[in-house]
Structures are given as C-alpha cells and as structure tokens.
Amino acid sequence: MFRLKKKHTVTFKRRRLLHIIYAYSFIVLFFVTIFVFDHYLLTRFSYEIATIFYLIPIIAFASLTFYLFYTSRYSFSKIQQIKAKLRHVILFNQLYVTDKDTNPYKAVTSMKFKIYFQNHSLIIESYPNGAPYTLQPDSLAKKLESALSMNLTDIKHRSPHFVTYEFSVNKPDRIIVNKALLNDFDPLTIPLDSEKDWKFTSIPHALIAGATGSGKTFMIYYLILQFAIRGADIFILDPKRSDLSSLKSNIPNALNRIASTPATMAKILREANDEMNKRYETMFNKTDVELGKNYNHYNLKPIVIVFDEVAAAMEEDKKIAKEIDSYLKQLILKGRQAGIFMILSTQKPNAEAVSTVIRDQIGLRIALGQLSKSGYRMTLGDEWDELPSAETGTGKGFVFLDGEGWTLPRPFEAPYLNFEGLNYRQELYSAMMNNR
C-alpha cells in the first residue's frame, strides 16, 4: 500500500472544474474527429494502425478518469485519501497566499504537510512557513481530526519550523481478561490495552478518577489481579467499606491487609514506610552497590497499596488525615526504587483529596466516565489545552502515562473483566496463595 515512514508532501492544489471539463471535451472532440475521418484513415493506413488512432482518446479518457479518482478522497489508496482530505483543509481554511493580479489559482506560499505512517499512527508534520494564515496548533489539530475522522493522540513541538500531529490509525483493542492473559505476562509490565503498557517499575503509582458507575472499581480489580499474579504483597485501604472490602475472603491474612478506619489505614501506611526505609538500608548499605538497581534486582517482592476513595478518608478524621497525607507523600516520592507502589482512586480528584505534590509524582493517570474540565485537569495534568476526541462512559475515558513522551492524554477503554468466563475471586486467591 505504501512504504512505512516514507514522507508524502501535500501543498496548495486547486482543481478547477472548468479545466476538467476542457480536458474531457478535448478528448471527446479528438475521438469525434477520428470517427469523421475514419474512411480517410483506412485508405491511408492499415486497419491495425487506424485502430491505434481510436485507442489514443480511449486511453486518454480512461487515464484522466483514473487519475481524478485515484487522487480524490474516494481513492482506493489510503495515502491518496488522506492527501486529498489535507488539500481540502488547506483550501477550505485558506491556508495559502496567491498573487491575485497574475494567477489566483497558483499559490505563492501555502501550508505544507508531510505525512507518513509509524507503528499504529499517522504522523502529520505541518510547515506554515511563517505566513499570515498560520493557525494555533490546537485549532489546526481539531480541523485535521474532523477532516480525517481519526483520533488525535498527540501534538509535539519538535522544531520551531513545524509541529507534529499524531493520529491513531486503528482504535486499540480492548483487553479481555481471561486465563491465557493471566498465564502469559511480563513481570514488570501490566498491559492496559493492545497498544499501551504500564511499566510500573519506571512509571510508578496510579491515580484512577471517576464518578459512581464509571468502571473505576473494575479497573482497580484488574490492577489488583495483575499485581497478585506478579507476586506482590497487596494491601487495601477502603474507607467506604464497599466493594474492595468484600475481597477479604480472597486475600490471605486479610485482617492485616484490608483497613477501613482512619487509624488502621494510617497503621498500614506507617508500616509500609518502615518497610521502605528497611529496604533502602538493605539495598544501599553496601560499598559495592550497583548504580540504578532497584528492589527487583534484590529479589524483593513489590508492595502494592490500593487506596480507594482517598477523599472519604481525608474527611473522616482531620487529625489522622494529616498523618495519612504525610505517609502518602513519603511513599509516592520514595517508594519506586524500594518496590512500593500506590494505586489511588477518587471521585473528585481535587487538592483536598490528592495534594498537588502527590499528584505530580504519579505516573499512570486514568479518568473514566464523564468528568468536568477541571476534573480532567486534576487527574490527567494540565499541560494540554484541549482533550482529543474520545468516547466516554462506563469503562471509557482517557489515560496519561508519564515518561512516555506524550503531551496529550489518550483515549482509553479499560480492560473487560468477564466474571462469567473468569472466576475472579478464585483467581485472586490462587495467585495470592501461590506467591506467599
């Protein structure tokens, strides 16, 4: 279809209907002329040569028709369809300058696009050439997204000369959680969908935000199971005493691993801080310690603390809330190398629930369901002006992975837990028991 990474250039090109009519008229006139002088041709040339004269206009007619169709938005070539749509963006938004006195149909300068495919993405580089028609990157992004009917995934200012827009060619496949997925896994990476992975050892901690019915709890269930099969020690803080607390029958030693009151939650966080400090003493209290090593190189188990509805815990007991916040900051800021990871969830990701210091250190951020613009910003960060187009609803929203070079959050559909085909409680219990 096209060569990967081969760049195709698109600039101003106005196709006048009158010129097309002239071209077809000339071909038809040429054919009629040959037909009129058919007897003369047969007397001067052989039958085979005379036939060639008839083939010339037929071939010209077919070639012109093929060219017009091939370079249109209806072309069977994907790259030609995209080029035609980009030419329409240039024309309809007047992203060009012409000399009206000499030839208004020839551009003096115009917006130039260079397009190529890379992995699962369409990359478009826009070169405005400093002309007065230059659009703001976000404004042009919306126009490109609408024209191409593709989801924008990123905008990157890689150079002062051009801006790079990245579009998803195909929607990532949603993960269906089954036995095969649980039996085949990378110990240091958790898949989020067919294209995105959470490398939790380098991008630590997670924040999941969403209102009731957004699918937030099921996303947490998924992450708990994924960490369980990787041998993690899992602790659950559930101030609302709701769905996550019901897992106590499936987690060994649940009395010491699941907490619902402010005091017991503070106790688990305090003990996690103590364990973190002990690990650092074990790992780095050596003269020959290797630089860059983490808990995994010392065969230490990851410790995962799931803190559901952080806001509810902070509001229940203001005095203990300060203690909890202090422990959270220590674990978030220092826990990665020691193998201690936090998964926080909240309906309202405001500063009272998750402080800015904590939120800025979280690598994986997921917003499910419908949130306000401020809610999206508090969850996903605020380095973007407009979110890309995406379907939102139960289990659907946006994801942002820090450290991946993204500048925009990306559309996301959470993994699907099919409880009819997967006995979640049994799988969780088996994973926890096998890795004790």
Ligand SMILES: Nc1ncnc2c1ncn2[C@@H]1O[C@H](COP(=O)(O)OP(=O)(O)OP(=O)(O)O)[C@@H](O)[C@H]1O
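The term rigid core refers to the maximal set of C-alpha atoms that superpose within 1.5 Å between the two forms. Just so it is clear, the model here is predicted, and its values are computed rather than measured. Numbering follows the first chain given and starts at 1. Compared with the form predicted together with the named molecule:
- In the core-superposed comparison between the two forms, Ser25 has its Cα shifted by at least 2 Å.
- Remark: with the core as the superposition reference, the CA shift of Phe53 between the two forms reaches 2 Å or more.
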Contents of the next structure:
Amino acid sequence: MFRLKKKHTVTFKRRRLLHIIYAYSFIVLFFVTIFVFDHYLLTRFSYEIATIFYLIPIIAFASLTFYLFYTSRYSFSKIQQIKAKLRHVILFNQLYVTDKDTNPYKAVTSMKFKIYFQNHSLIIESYPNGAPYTLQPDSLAKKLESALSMNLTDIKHRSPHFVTYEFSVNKPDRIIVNKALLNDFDPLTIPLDSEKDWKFTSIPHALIAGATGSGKTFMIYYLILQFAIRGADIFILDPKRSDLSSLKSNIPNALNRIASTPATMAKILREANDEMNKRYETMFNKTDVELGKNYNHYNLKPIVIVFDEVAAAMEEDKKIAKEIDSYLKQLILKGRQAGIFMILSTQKPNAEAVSTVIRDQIGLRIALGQLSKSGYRMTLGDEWDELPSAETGTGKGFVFLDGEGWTLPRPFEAPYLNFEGLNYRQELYSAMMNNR
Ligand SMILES: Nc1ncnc2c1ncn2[C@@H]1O[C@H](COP(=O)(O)OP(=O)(O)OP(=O)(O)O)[C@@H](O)[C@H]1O
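The form predicted on its own done, now the form predicted together with the named molecule:
All chains and molecules follow, beginning with the one already shown.
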C-alpha cells in the first residue's frame, strides 16, 4: 500500500523559556510539595489520598524531564536529534523575526524546515516564509552540514519559496568485486556502489578523469569486466601503451582489439562507426520496429570501446587526429541505440581532451583523486556552484550520473578490486571466450 512519508516540521522555538520553567519548577516542586504534603494534605486526607496528590507534581516533573530529554540533541530518537539541531540552526543564525516590543519569545515569522527520510537520505525542505534572511541556499547548506555532521548530496528546487537539501544518512557501501558479484548481475545496469547503478543503455558512455595514480585504470578494469560478463565486444585504444595494453593476453583476438598507434586506433573507430550505421539500418529498416527499442531487443551484442588518454592520441598525428575526433563524436552522439558505448579516460580534463559538447553527452562522469576546480568542472559538468564534501584519494572522488535528477555530483568510491581474492585476468578471459 502506498504510504505518504511522515514529514516533521521544525520552526522557531525558544526553549530557553522552557528550561527556566523547568529549573524553577524543580525547586518549587521539591520544597512546596513536601510542605504541602506535611502541613496541608496529611491534615485533611488519609495517607493514601495525600500520596496521590503528592505524586501528581512528581509525575508532571518526570514527564517534563522525559520530554526535554526526548526532544533534545541527545535524544534516543534520531529524528528528534535532527529536529533539535535544526532548531539550533534557526536560533543561532537568526532565521526568524520577532516583535521585540510585544513578545521576543514569539516569532512573527520563521524559517520552517520539513524533514523526512527517503531511502538512505535525509530530506530537508526549507521554507523561508518571506522573511528577509541573508543566508543563500549554499551557505545554509554548509551550516546544515556542520550542524548535522552529515554529507550533503544534493540541493534541489532552488526558489525563493522553497529549497530541498538532501543528506546521506549512511555512506554508501563500496563494492567489493568478487565471484558472487560477477555471478549475479542485471544485463542493463552496472553497479557503482551500494546505492548507485549505471543504467548504461539509457545514459550511455563514461568519462573517468584523475591524476596519475588516482585509480582510473582500476575503475576501467572494473567496467571492462562488468561489460565482458554482459556479453560485450571490447576494444581498447591505448596510445600511451599503459597498463591496459597488458590485458592483451586476456582478450581473445587481442591484435584486432587493442590499438596503440594513431592508424590502428582510427581503424577500430572507423569500423565501429560502420557497424553502428549497419545496426541502424538493420533496426530501422524493419517494418515492425517498435519505437524506443534498441540494440538489446535485436539480440545485438553491446560494443564497448575504452579510449585511454584521449588527448595523447590526438597529439601524435594531427591528420589522423581529425579523423579520430570525427568518429568519436559520431559514436558518442549516436552510439547508444546501436549499443556502442565509449569509456574515455584522461589525466588532464580540459577542452583539448574532451570538448564540453562531448562531455555533455556522456552519462557517467567520474573524477578520482584531487583535481583542480576547472578539472572538476570539465569532468563533472558545471551546473553546480560548490562540490559537496567528500574524501578524495586513490579510488575516491566524485561521480555525476546524468538522468537521475541530480544537481550536484556525489562522493564516490570506486569498486574495490582485490586481485588476491579474484583472478581478474582469468575472469576476463573466460567472460570474453563466452562472448565469442
Ligand atoms: N578500485 C581499486 N581497487 C583496488 N586498488 C586500487 C583501486 N584503485 C586504485 N587502486 C590501487 O592504486 C594503484 C593506482 O591505481 P591506478 O593504476 O588505477 O591509477 P591510474 O590513475 O590509472 O594511474 P596512471 O594514470 O599512472 O596509470 C593501483 O595499482 C592499485 O594498487
């Protein structure tokens, strides 16, 4: 049954007053009730009845104690802890207006937060209610982040009336690549971590950027293996003859599948283009073709072309570079329906390596390790103002997945490839042999 998520509201509340009443009532309760018990109740009622009267303030006091604790930041209820912290944000940042002349304890208007949990996220909707607060959504996001000690994952619906902040409650789990993961898979998506999946047939192509040693090659190894078990034909363009070329012995017919010279790289891209055009003809010349169907419905194998260090390939031979660039653009723009997917990688993400036109067509964008601000923008897109906080280092960084409604890139940890627990080369070889 569909159930609406319960939203909790947080707004201006001066609990200081409540605390004063509480402290005062404790003193009064202690002395007065004893006095009343002895001198008044016992003289008029039986001992039992007098005890009941005596218990009433004690119960009231205990309930107040419980209430104050329950709604405090030390509460055992997670939602109450969050509400207390948000109340503090409202008070501390003066996100309210009071009428000092009449009642300074009552807000004329106040920022209102509505909060609820969705999947692994805490959603905070903020409603300024027309008050003249000076905090912009990004600075409020930072305040919320530090008050809650949670990582901001997204800011949505930015408008003067309403902004939604999304925080991750639990860090997504890193994928450990093992036999079990490889034996149980969805043919049309590749898991990136416990919460994110790359639906490569609808948001095709990948770009992986990062300085040397940041984990690009390992991320590519992971994607190659995942595509291989999904029956893909894999080609590797490796102008720098790096680690990827060492997969030669694990890819059947490697001579035609791994290229390092400009001429052989151009050949693979040309043939992929021809294949793409042929597939379009096969798919769309059919009279019974259904709209929205792609290569998968025609039992065609996905074709994956890994292009390591795109910029290096372009530098070597300017004439062939033009040809390579034009094939690359065609494949990026039209490859999806024909089942041709590109994985590009670069150490230096800049316009020479990947133009913004190409970048914007790439569904999965990963930045590993530390990059400059312009490097992050070139890789992840430039719709965001500031990146959320995240660990960066080998195999760690940010990811942006198109088509998921994200406005901010998200922290990311690349799947962990442990060669001691998994014979990568053998797994790749047998998957590729099965695909023949
Ligand atoms: N996902 C991962 N799982 C396990 N180990 C990793 C992972 N990513 C990186 N490493 C470790 O970090 C080292 C460097 O990673 P990698 O070779 O992928 O970097 P790179 O960015 O490709 O560097 P270069 O550009 O110099 O080739 C690896 O040899 C490996 O030990």
